[in-house]
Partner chain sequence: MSSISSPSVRGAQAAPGQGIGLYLAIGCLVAVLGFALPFVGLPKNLLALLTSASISAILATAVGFLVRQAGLSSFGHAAFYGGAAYAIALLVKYTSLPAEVVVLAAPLLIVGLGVVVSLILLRTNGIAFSMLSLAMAQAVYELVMKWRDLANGEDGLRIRFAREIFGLKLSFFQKADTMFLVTWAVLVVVIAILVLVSRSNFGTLTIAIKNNEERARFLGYRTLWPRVVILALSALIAALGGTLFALYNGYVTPSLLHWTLSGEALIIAIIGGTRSVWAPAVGAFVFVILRDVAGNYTTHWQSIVGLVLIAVVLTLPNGIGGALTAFTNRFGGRQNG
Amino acid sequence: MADGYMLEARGLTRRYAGFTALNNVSFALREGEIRGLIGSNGAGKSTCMDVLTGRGKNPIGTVRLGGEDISKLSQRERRAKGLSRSFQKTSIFPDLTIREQVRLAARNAELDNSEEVISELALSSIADRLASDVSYGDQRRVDLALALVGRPKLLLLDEPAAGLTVEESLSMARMLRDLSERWKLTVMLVEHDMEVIFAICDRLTVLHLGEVLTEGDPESVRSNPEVIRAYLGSSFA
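If we take the form predicted alone, what would you give as the structure of this chain on its own?
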């Protein structure tokens, strides 16, 4: 792994009909790091996640996973290499039990760790219930479980705390931190809940109008005048 980096993104650019949604964005994550990707609506966060996972056509730039160039690989091929993603909206099947869904996800994984994932995310007591019959907070944990099947090297999370209570959000943050440390799991998450961001992240990358505004540890980013100006009236101010 070159220089200890699990993920290296260099010069990521994405244009839509003349509009530049992402402009020459670069960053690198070390193995086991939890990185927050933050910014206002339209800053380029979701576009960045799409480019990293191989969604969309003709992006510019290089993506390396564990030192290997995966820029030309499909979404499925990147998943097989160890890059997993969960989305803001739940992707569960309401008419399947939680155990059935996790096992289904494990069919395409090189490693079937479905029972381990169910246990780690405290889903054992409800594993045989239909997903439609459990709380929204539990459904979000199921989403996370589906992304963790196969023990990926890199986990990309798009607002994992969306719709959760403060208590549920912080509980998920602690769970992610624990898994990252024990599984050497590298995580990048897009999140608007600043309590989660500052509770869990080692470093932050701030996007603004499709470009990297700044990068650093949470406290330095929080006190950065440029960040405060860019998010005037938000929880940064």
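Source: prediction; values computed, not measured. Definition used throughout: the rigid core is the maximal C-alpha set that superposes within 1.5 Å between two forms. Residue numbers count along the first chain shown, from 1. Compared with the form predicted in complex with its partner chain:
The listed residues are 183, 150, 66, 171, and the one at the hinge between rigid parts moving between these two forms turns out to be 150. Domain rotation between these two forms, with the chain taken as two rigid parts and C-alpha atoms superposed, amounts to 18 degrees for the smaller part.
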Second form
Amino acid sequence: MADGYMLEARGLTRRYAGFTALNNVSFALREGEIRGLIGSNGAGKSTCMDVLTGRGKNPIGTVRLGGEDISKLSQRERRAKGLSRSFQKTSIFPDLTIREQVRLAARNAELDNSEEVISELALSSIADRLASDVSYGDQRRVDLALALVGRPKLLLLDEPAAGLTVEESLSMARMLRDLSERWKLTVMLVEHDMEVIFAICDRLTVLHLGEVLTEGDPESVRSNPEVIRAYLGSSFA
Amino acid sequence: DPIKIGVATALTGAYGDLGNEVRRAVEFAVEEVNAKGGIDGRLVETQFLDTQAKADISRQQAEKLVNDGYTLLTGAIASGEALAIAPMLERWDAVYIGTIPKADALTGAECSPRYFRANVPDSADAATVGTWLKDQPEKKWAIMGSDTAWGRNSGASFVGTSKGLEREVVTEGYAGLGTSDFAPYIQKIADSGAEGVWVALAGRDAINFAQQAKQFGLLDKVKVAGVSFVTDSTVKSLGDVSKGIFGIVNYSSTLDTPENKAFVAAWNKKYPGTWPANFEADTYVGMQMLFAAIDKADSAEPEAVAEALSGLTVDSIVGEVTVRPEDHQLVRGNFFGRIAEHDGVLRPVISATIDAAVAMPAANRDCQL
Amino acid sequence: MSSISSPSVRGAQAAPGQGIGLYLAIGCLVAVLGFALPFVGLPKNLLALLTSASISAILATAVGFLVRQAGLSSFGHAAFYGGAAYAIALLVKYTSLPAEVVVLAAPLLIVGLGVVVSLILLRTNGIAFSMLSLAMAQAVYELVMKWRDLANGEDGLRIRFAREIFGLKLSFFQKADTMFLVTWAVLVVVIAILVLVSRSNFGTLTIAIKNNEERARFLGYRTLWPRVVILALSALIAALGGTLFALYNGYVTPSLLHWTLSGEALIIAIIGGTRSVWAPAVGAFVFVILRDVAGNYTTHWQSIVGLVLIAVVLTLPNGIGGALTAFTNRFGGRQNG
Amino acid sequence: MTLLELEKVQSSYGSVRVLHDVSLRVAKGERVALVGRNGVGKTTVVNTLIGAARLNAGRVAFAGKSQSPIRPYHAARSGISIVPQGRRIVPGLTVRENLLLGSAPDRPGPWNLESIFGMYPILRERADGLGTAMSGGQQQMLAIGRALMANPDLLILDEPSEGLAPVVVDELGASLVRLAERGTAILLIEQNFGLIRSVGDRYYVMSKGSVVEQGRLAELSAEDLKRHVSV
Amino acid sequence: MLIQILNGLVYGGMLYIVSVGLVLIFGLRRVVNFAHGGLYMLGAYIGFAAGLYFGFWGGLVVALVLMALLGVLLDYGVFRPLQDKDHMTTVLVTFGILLVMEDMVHMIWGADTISVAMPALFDGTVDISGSPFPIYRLLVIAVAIVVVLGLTLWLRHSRAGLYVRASSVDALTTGMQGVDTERLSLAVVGLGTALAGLSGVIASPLMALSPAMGSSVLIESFIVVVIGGLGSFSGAFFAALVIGQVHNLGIVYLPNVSSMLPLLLMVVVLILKPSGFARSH
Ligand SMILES: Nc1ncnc2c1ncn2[C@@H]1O[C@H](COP(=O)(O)OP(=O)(O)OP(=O)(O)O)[C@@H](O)[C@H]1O
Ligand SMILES: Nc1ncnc2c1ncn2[C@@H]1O[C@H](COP(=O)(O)OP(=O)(O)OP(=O)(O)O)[C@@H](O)[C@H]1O
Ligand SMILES: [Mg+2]
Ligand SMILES: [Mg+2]
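After the form predicted alone, can we look at the form predicted in complex with its partner chain?
Following is the full complex, with the preceding chain placed first.
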């Protein structure tokens, strides 16, 4: 990590049958940074995470994690290197209890902090229920727990606050901030809840139509007229 | 106490019709003998169990019958059933009368001191072909067989026989059991220029083939003959389509002997409007054998019955026949015939009788009893 | 399998590590009582039936385990079951290996081949898997049917075992009163091992993979190998069943390889229930005995089996095993789940 | 006229009772918000209306007619359209087909393919692509469009802002208000304060399977709203 | 050669009519209907029995009506009550129904093989490149084409077709749009079984009836459905055509392995494309 970047992405590109969802996107995250990735619906945010994690067919672009090139590695190997993610569409194990699956997720990591994560995410009271039996919001948090457990180096979160109440989103945001400091997590966060974004992000990258529209600290992004027009709308101006 | 006969046969499944023929014949024979007061004053009792003609089930059912005291067994349809049961007979202390399975191995390499065969084996059918074929004018023949050991062997022996008689086999097709569409085979035969077809198909396959061959006009163009093809059930299913088909006939209800006439008449009385079919008659022959042996042994103990059966001579509906001690095969003649009207009804009619001496090959040396 | 999906595996079952005492006790009791059966003067036919039922139970356990742990409904287990039986028959016929070696080697041989094939099968899931397994097994069936010189086609093969195997008389293996002890012992050991596997970390992982393979990969797990291991284990157990069948019957026919046998095993497994490892075995005993009783009284056993099948499925959604578990839980005063 | 009425509703999934005491009503042209934290049973209220959760006791009436048992299509045929949580875009159908699925030939009105395409142009661009191949937010637009296709008297939306960009949420709020002004009643289940405030008029608060409070949003301070949603 | 290709078309056409009913039922109820082979068999028997009184065509009509009714009953009495249960459960129930159905037919009509006479109108042959070819077989091809066109038009271009396709992937969501999916499925399952009956009756002059005829057609139609891509109507059509040709040409040119060819074809297709020919609808 000579250059001090935890994540360096260069030239990320994905095409679907003649249509480019992500076009030559590059960015870099410092260790411990919380980066917000925002942009209107269909801007390519989830696609960007897919390419970073090697999901889907032939991801194009270079991804370096802690200075090491991981572009050729499988999803499994990337996780072993410390790259972890959550999903916009909840992706959990319905037939396992919450505790079982969090433990399962922790088993490949150097340390098992599953109980800590369960209580941090306020899942303790329902930890022994099958994941299929809890409400949507709770399932969203289980998804988050699966990504968070084991202290990954880099955490990619796809709309973790969707489906949570305002209060819960904010407490989740605080928790993320807190954990990233305590565990030296680097986080890349996709979120439409601007309160969460502005509460915890160090920097923002704005995608538009598959390309980077702008990048900068929250204040400058917030006042960027292009961003307001394409994404934020008048209420945030 | 009664004499107990256990019949494990295919009452359901693909061979259900054959199993039901066996059942009818056994019931007929037993009723007849009981009406005469039984054998040596002992009445005969039967129990039927279903095997679906599957070897493993058959073996289980036979064992069950034996455990319940039914140590005189019969009923197998598929050769595999009999082959699976035969090796167990000594251990079970039982006797088996085979009336349907035709595999040569049953009285050959796999023969058992307790297995006796009343029906005509494959090798005997094969030996019958030549006597007929030599009189036929057709030079080019096609073979339509079932893709089983039986069908393949029949085909092979037809090829062998025809070579010696300067006949040429121009195409061979073997269809898997249960084939429903014979069109590709029929077309192949039509394209081959064959003047005759030798058919070694049985049951539903035979019927499907004949019916479709008729529709393609093949039956009108070529001579059709076969083994296990000219049977009563073929006639029943096909009606007029079957008229004129030639074939090896192990038994025909038109057989002109006093014993058979009496049998047919009695059968007609019990099952009005029907004639005994070949499998029914073969099973009846088996029962005649068994009853005679019990009578001779003065015992229904399997060991004694087996001893009596070996070398036994019976006055049966197919004439006076003997159980060969070397391999326990009933030495009987064979027939060639065709489907024709007899007494105003279509049925297999005998056109040539082949003597046992010619029809039944010598005992297989592989059989060591 | 979008249409033939497996039921949720848990629900009525205790979470790992808790409240297993009662089940352990019942399990041990049933196992021990089983060994006493040949000595209490049961009719021969009943013992023969129980012996066949335990062999079916082993096959059903194998099939049910695959459904439970991997969500795969195999229509091809006959290839492992019949395959092992045929391997024995052929090895006895064509080699002069001692019977002991044959009996031990045949299932391993089949599983070895099975694992190779499974690497292809496991590229698929759901119905595709069912149909592929069916196709592969039917291909083996066709091969045995067609290659008459090798295996004697539809007539099958008699296995001429030596007079003694493992120092015991051949008749020890071919008479129900003694063979039952062997088949029951194998069944008990198989279930015990599978229970341990299902409760291990590996067991949890396989259920995770069954639920959501992609996420499991994103959690850093290989997802092919655990599935291969489960399939291999299941295949091995099916092959054991086939081995016992061959020993007991001394005769093999192609129907041992036919898809209907696989289908029947699956039916038995579902009647028993696939939530628990042991339930398919219970299903086997019920099914085999029912079919036999029905067959004794009427040739309409098919209707009877069909109607009972429908009735069981409709009234006991988690199979007989699920009903037993619910009963035990109530009886043992425990809460569900 | 009361379009939707629930009276002391109790309902369950299998043997799990989720709703204990829910009473609420929405009249023609009303804009009602249903709030409460995760897992209190908001979605279950919707599921009860489509028969996906079993109604055990109480009364449910659509357009004045009591419903029992409730079948999935009853609501739609009574003029009630639903934008479900999780969107439920039908896989295998194109965007256009998904929209057509929502249309009700016997209910004419301002909404048709053209006007939906006018509101969400991206749907027109993707009209012949699969609905499920769109991004999360685009699918949300599709779900809303599909519900509108039936020209409903009452539109029920279950967390429609989930996954939508802030601009789009703003637009959604505005379009819901416009819709209401044209006479369509709205029942909005939401977590997003802004949207609740801009669309809602009356509100109900749920807690643990019961409706525990109701009133007018205008009379509710921001702190109180926050408290209700987060209790 | 031409005749062999025609024969392949006949075979494929028959297979298609059986399979498409399976696809319809699978589509709407997500049930792999093991009873389907039994329905095919029952259709043939009913057609035969009614044909004794009303002639072949009368028998066909009676069979179609009765089979459609039976389908409605099946949906109402079995599939609907079981719709919330595990799919495997329903599959097993259909298997149970198959067993009962075979036994009933066995009881009523006996185990003997029955053959049905050709309808007089189509008895006879036409000359195709020098060989006689049964006219009736051409009729079978024509029926298959009519079924394909009819279904395609209905499913692709009618509102009901849209509902069927939608309901087959997500019945609840479709229901929420105001579609009475239960009545829809009564109709569709009825149509599916009627098609099974149709194929049974159409097949009966070609192949003898026996209670076991259902099981043998079942596996082949499963293969068609799977290769076609589960639930895909057009996929099933192409799959049936291909299987028909492979089956026939296999018998002609590769007789020793012909019975394995459809299986191998399925293996290859599934390995290359686990979802089958068509993208799964
Ligand atoms: N499988 C696919 N096939 C075709 N197009 C796709 C596919 N997946 C995504 N897309 C398109 O790629 C673009 C980017 O999608 P992506 O899911 O990355 O958006 P997003 O930024 O995450 O949006 P949202 O905030 O709505 O989730 C969208 O226009 C989407 O429709
Ligand atoms: N299919 C189900 N089976 C059993 N319980 C369920 C099921 N679905 C939901 N529940 C339970 O019902 C309760 C209410 O769930 P519901 O989805 O209605 O909550 P919600 O208020 O919509 O929450 P959210 O804001 O997270 O969407 C939860 O406790 C949940 O665990
Ligand atoms: Mg996204
Ligand atoms: Mg909800």
